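Shown here is one chain on its own, the form predicted on its own, set out as structure tokens.
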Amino acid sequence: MESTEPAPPTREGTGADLDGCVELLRKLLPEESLITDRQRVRTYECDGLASYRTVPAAVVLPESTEQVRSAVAACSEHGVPFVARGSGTGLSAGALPRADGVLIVISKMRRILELDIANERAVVEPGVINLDVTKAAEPYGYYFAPDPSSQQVCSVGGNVAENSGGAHCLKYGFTTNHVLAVQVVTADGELVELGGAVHEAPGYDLLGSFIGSEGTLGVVTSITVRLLRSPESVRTLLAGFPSTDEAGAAVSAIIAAGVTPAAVEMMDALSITAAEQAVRCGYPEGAGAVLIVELDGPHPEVERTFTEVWQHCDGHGAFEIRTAADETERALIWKGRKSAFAAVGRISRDYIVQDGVIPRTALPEVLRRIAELSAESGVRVANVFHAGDGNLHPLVLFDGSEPGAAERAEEVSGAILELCVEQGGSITGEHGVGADKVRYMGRMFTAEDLDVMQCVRCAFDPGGLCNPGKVFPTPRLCGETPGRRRGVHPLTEAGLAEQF
């Protein structure tokens, strides 16, 4: 039955035609791949970071990259503004849709089309589950690198958009060191090809400039990532520290010493608590903070360097160290560190989980001063995160049935993101800007800077319809067409508006 609530706004003065958009989707696309139901379209008004909510005025179920072409065609025939979405677990409302555009889901296009092992790479559609790729592969002895927390219901399209990374991208790298090449469908509905088969393709990189574009410069519709061989041996230690200071000096002193571990994890004491409440994965009892340390490779090297990170957690006041001796118990370790963001939802009700990067070294300080934030503003803040490459994510909690308690969290959440900045690290490392922290962007980067990226964006998307208010702090002012700015703008000039 059709909703009875009103149409969604239309972008008045911009020759936009979502009326006419959605009559040609009905003559392009089968029936079912189409919603306009106004209840329907509401299941998709927010991707995982659920405070941002905008209904679509319609939803896109592509099954081919036909389809995809054709929506997108009709909206750059109607200068209708449109957003793709993977499986919609994204932090920073990278998804969010338009309540004047067309929401692309692309969780439909779930086939793994070719699994070439003796090239170590596979090819698949954007809607492929992460960890099914490496399901494929593992009969063969090969995996998927990139592993995002959410990596058993997150997509590969969504990885892409995102360059996502996960516990291992410490030694692996994130999503662009593992992808060879895509096919996008760009803003006018043309398909192209970006990379290829093999690495180090001549030519300017079209391909690095479109992972973690977060969806402004075309809608993937597959792509062919590297394989890589499953490593000969594993190792995984757990260990428990009184505080964050001496697991941050432990981890300082494993990478000092030349050890690259697969992954380096640390929880502080309220995110342990969470995840115990949550899935009791049994972590030291009183820890003020736990490290997970996961060695990979060779077996001699493997035993050599896992020596090696035992002595280093030892000789910096670990009270407690274990290792996984099979797969059920690396697993259960795992277990705790992967459910923490969605685990602190037994300790707040509401919570912001943050992203933002930092110098490894500058660890003891940031968290020093993150405490110092929450103490003075009464907002608790839980920290997990990837401490080998200093990627922080905090999740700061609230009540939101509370007055002023989310606008609280919000100014606690901003301000650890300026200490990063302070600490010549980054707004976010793998999480995205979104519609979250486009206000943030002109704390890292110059309006220039700001400028050539718009020239690149403009380069692929003209008419600027794809993902529109993403990324950029753009319009800078409102009813400003994305583009390269030129000169100081009239609302400026009269001091009306602020431009970033």
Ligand SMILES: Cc1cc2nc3c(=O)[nH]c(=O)nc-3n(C[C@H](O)[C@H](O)[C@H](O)COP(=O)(O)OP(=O)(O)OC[C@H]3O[C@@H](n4cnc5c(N)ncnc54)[C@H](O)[C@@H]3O)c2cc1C
Contents of the next structure:
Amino acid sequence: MESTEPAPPTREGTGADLDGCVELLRKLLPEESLITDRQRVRTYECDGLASYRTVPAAVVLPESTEQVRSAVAACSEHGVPFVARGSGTGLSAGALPRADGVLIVISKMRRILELDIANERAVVEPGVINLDVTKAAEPYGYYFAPDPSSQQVCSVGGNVAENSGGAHCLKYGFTTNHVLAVQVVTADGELVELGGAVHEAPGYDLLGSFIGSEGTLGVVTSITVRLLRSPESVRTLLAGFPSTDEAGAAVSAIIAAGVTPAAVEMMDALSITAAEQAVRCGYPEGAGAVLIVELDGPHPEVERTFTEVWQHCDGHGAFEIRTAADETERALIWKGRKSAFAAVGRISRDYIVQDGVIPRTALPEVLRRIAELSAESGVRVANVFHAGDGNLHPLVLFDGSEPGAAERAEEVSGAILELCVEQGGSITGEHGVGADKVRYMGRMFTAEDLDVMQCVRCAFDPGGLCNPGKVFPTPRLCGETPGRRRGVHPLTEAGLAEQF
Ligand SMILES: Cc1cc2nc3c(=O)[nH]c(=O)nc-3n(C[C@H](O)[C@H](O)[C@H](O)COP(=O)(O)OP(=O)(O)OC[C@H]3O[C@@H](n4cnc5c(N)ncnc54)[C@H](O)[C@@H]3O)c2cc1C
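Rather than the form predicted on its own that you just supplied, could I have the structure of the form predicted in complex with the named molecule?
Entire complex below, previous chain first.
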């Protein structure tokens, strides 16, 4: 796909002094923590959504909270925008740098500071890789529940910023349910603690507001996470269905029966083909859809519910049902699912990973309409998703070398999001809004809704220096309907916000 780099809103007239900022950064940081060489900073020009690219003016690689504070304070003093970046696996261009700004890359801050098993928690630096928390806790019989498919590479700081989910979030909830506290450097370089070491601190839930704020409220420098006891028993079932209709009906029946699996994942024929080619996961041959259902908990409960799940799959047309006999087979079943995004690269030169949510009961209709959209436009769509919570990940395939193909794929991708909103769902489930979906925010939220969110943002960052251009449409009222509010905004008038 061609670079669709959005023009960053200009900071002309804001008194921004990039040269002065870099000069100050040189004084405050060790030499190896600051990169300004044009070729070297290019390494960070995009995140996991490579169709957006911007080369940052400077990159800072802090090794401590104090260095993050120095970097942010320098930006604040000189009115320079900054963006935090963890591992850069985000799929909504949330960590897309600014050409007129500083990128603060947190990946060197990867120490597990405390493992407090007695209190079932750990304190980690934000650059710690998600899976490393589980690896550290596993010998004690504990694990960190949020499990994005990128868990081998994404950072816990990125998980907090995106409120990331994963296959097991159906039962265990998203990142927000597993974070007790964060330490944050706010846009003026102040260090604040949100939340606490125990649940339910009095006062406004600022921690809740921060989680999922996509790097627009400050830079996280430490995180206290909850650890869960590893389940006594886990059983994984793989079922092949003729089509997504039968598989969808089986999901509804399982949930309606009162069973809450740890995970219910669905893949359609196109994504099965891709996964088979990539990792030879041995999914049922000829399946129009597969379901992966995982149950965990006390042994007798798992055994009972497992039989129920089997019956629901069988009763809704599954032509093959298999259970993982051991950890190796379980890993292979999950390998197909977890490698699906990357695997699609084998069957299509380019693709867009979309992320939208619908009520679970709308699954059959939405999948049918996606198939219609695909047939009408000639754009192939592979579906891989968290069926249990209605979180879709349509993969919209195209060949960027074909004239107009990228635009057609974008159109289909946008139409799928419209469909999600129409069904009472959302334009993103777990991948965030970033720079990619700002144009859809106005479809979901009214101007007043967006104003309220901006009030929260302005309370943390009145100068708009922290990851500007993300989440909120620019101009403020969304590209599609600029200028509905005339005159000076009340927040500006009250001196609370310099700009939106
Ligand atoms: C193959 C693949 C599979 C994926 N599967 C899933 C999935 O199942 N579920 C899911 O939720 N996501 C998934 N993702 C998306 C992505 O991995 C997650 O959003 C992840 O949480 C991003 O972490 P990161 O460290 O890479 O963050 P980055 O991409 O570096 O940054 C993401 C956002 O977080 C902000 N940020 C990063 N660090 C900080 C910090 N210390 N302080 C403040 N803000 C910060 C950035 O500014 C940006 O807005 C997947 C991505 C890929 C490539």
